[in-house]
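Here's a solo chain for you in structure tokens, the form predicted on its own.
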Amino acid sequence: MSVVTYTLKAGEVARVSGPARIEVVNGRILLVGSVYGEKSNLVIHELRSYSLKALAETELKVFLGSGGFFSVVDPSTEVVDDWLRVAEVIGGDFTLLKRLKVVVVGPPESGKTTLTAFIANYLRGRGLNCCILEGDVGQEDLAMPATIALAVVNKPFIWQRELSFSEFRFIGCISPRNCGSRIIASVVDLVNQALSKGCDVVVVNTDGWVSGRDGVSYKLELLRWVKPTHLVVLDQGLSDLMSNVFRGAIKVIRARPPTQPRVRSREERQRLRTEAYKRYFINSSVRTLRASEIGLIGVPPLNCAGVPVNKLLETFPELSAIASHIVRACKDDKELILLVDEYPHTGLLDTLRNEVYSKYSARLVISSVEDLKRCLMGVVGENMSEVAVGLVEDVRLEENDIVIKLRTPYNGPIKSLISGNIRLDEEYREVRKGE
């Protein structure tokens, strides 16, 4: 690790990339919306990069790890002054509005997470009670991937993972493409929770899906339900579109994206999510649950009235070839859903699907017990409150009931489980269901 001392004049701007540690020997700096003075020690993660501004003549001692970087730069090439303008505009409206709901949107790697933190830190420093809401299910900063989470900003912070979340909602996916309605409902719920608990300002970070008709439509639907007072947009074209759509109903503020963002590769993002899963389950234990005693939300074929196999064969004799492998069966007017202990070979499976559809106009859906293992599930406690996330370790048939072995850090009463589409391997890496 190298150690270098820098003296910045008032108004000078520097860029720092981790891994690094900054010690403020004397003076003051503005970093991610917070002011840090003498004896402050700031740690920059290896995957993060920030610009900082000297508010007075300042001496810094900078410790750089392998790959770390620190350099004084032209202020016009950095966004700190522009983001300060954005935060000041929002803060100036508080006297009139009393409650602020701020949503930050933009393309991937445009600085949304850092700008969200900047605004929250700045407004907290002005004496407002601030909450931050991580609405990107692919992020792991506040809670864990596949969730959105709310945190009270009770201290200056650089990266959201320095905060502790107070509430979360289990979404069950890491992309909004397949779970947009869950995200919208949960964001609205948590925003209302924050305001009801005394937050003056809620700053909402969002995912980067803003391209194409579907991405734009999803963001517009999110905004329609959240009803923010301020919308901060990190893209000129998107900002123009939002201004035209809302026409003064929402205050749209254009913000500059960083010119040299620290772009994380797909592998780095996957590694961060894996680390988050490991952190979450590090102090967990395995609990035994019975399907007959808990609610199962979106977990076919466990959350339905089962059909005995012998009765099933009376109606669908074609299934006799796999009868010995059927663990549970459910049926409605349009679908026949089977849980099996192992999949039939592809040729037989295709034949059965065709026969069931042609003869009974029903779609045959088959899933394996193995598909349920290592799946993430939301854990619901009293009063339909989401209290934790669980990882299914085992599923088996026992005394005409389905027994679920669930790993979770939560020790209280479990009333229901909520399904998702995330499955983890033994090393907590994401894999496709059925892989």
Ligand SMILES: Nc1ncnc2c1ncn2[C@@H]1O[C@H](COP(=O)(O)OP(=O)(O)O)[C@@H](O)[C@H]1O
The other form holds:
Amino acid sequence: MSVVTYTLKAGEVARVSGPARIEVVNGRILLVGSVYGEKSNLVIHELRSYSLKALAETELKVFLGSGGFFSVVDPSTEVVDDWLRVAEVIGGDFTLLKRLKVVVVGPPESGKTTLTAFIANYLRGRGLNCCILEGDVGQEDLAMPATIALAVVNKPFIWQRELSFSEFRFIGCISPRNCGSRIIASVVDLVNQALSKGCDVVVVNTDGWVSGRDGVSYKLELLRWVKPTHLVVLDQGLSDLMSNVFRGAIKVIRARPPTQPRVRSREERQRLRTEAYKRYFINSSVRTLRASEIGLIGVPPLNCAGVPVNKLLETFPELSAIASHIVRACKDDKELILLVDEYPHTGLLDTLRNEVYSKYSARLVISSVEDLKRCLMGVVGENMSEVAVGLVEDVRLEENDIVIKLRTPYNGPIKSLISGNIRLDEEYREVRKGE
Ligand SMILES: Nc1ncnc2c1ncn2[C@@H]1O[C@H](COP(=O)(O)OP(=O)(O)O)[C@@H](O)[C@H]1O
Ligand SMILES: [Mg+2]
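Form predicted on its own done, so how does the form predicted in complex with the ligand look?
Starting with the chain above, the whole complex follows.
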């Protein structure tokens, strides 16, 4: 580790990249929208970088770990003044509007998370009661990936991971492509919660899916329902598009993306997610639940009425080859969904699928009890409210029931579970389907 002391003149800007720790010996700096004075100690994560501005002559002691970086840079290449302007425009509208809903959008690595934090910190510094809604399911930094969460900003912070969330909604995916409607409903729900709980401002971070027709349509749909007062866009083309679409109904403000961000690789993003899952389950225990006693939202075929196997064979005699493995079966006009205790071999599976389709025009979908293991689930308590996330550690078949062992930090009553499409291995790394 290296230690260097820097003296910055008022107005000078520096860029720092973690792992680093900065001690303000004297003077004042602006970092991610907050002012830090003498004796402040700031820790920069190894996968993050920021620009900071001296607000007076300032002496900093900078501790750099391996790969860390600190340099005084040309202020015109940095975004700090541009982001200050954005935060001031938003803050200036508070007197008139009384309640602010700010949504930040932009491509991946454009600075959304940092600008969201910057705006919230800045407005909190101006005396407003600020809340943050983390709406990026892939890099959710308040609760954990596959959720979106709300936090009251009760202290200055650099990265959302330093805050504690007050509420969250379970989405169950780390890509918005597969869960758009869950995300939109949850963001709207949590924005309303924030405002009803007395937040003057709620700043909403979003995922970076803004390209192509589908990405743009999804963002427009999200905005249509959230109805923000301010939309901050970290991209010129996207900002022009948003201004055209919303034509004065929403104040669209363009912000500059950082010029030299610490870009994260796919593996680094995965590592950040693993850290977040681990942190969430650190104080958890395993609960035993019975499928017959809880509701299962989106977990076919566990949640269907079930067709007895002998009845099933009367209609589909072809299935007799795997009859002894069928745990539960659900059927409608279009699909036959089976839960089995063991997958048939691929050749047999293909034959059965083809036969069922050609003879009955029904799609045969087979899932194994094993597929449920290590899946993340939303945990629903009283009044349909999501109270926790759970991880299925084991699924056991009993005579007439399915017993689920669920790891969760939650101890209260569990009414239902919500399924998702994330599986984690023993080390909390995501397991791709089929692995
Ligand atoms: N002003 C800045 N200067 C340099 N790097 C920055 C600045 N602001 C943010 N970064 C870094 O850029 C990367 C992307 O920023 P982030 O806010 O995470 O973007 P997004 O949420 O759009 O992916 C992060 O590593 C972040 O620490
Ligand atoms: Mg982000």
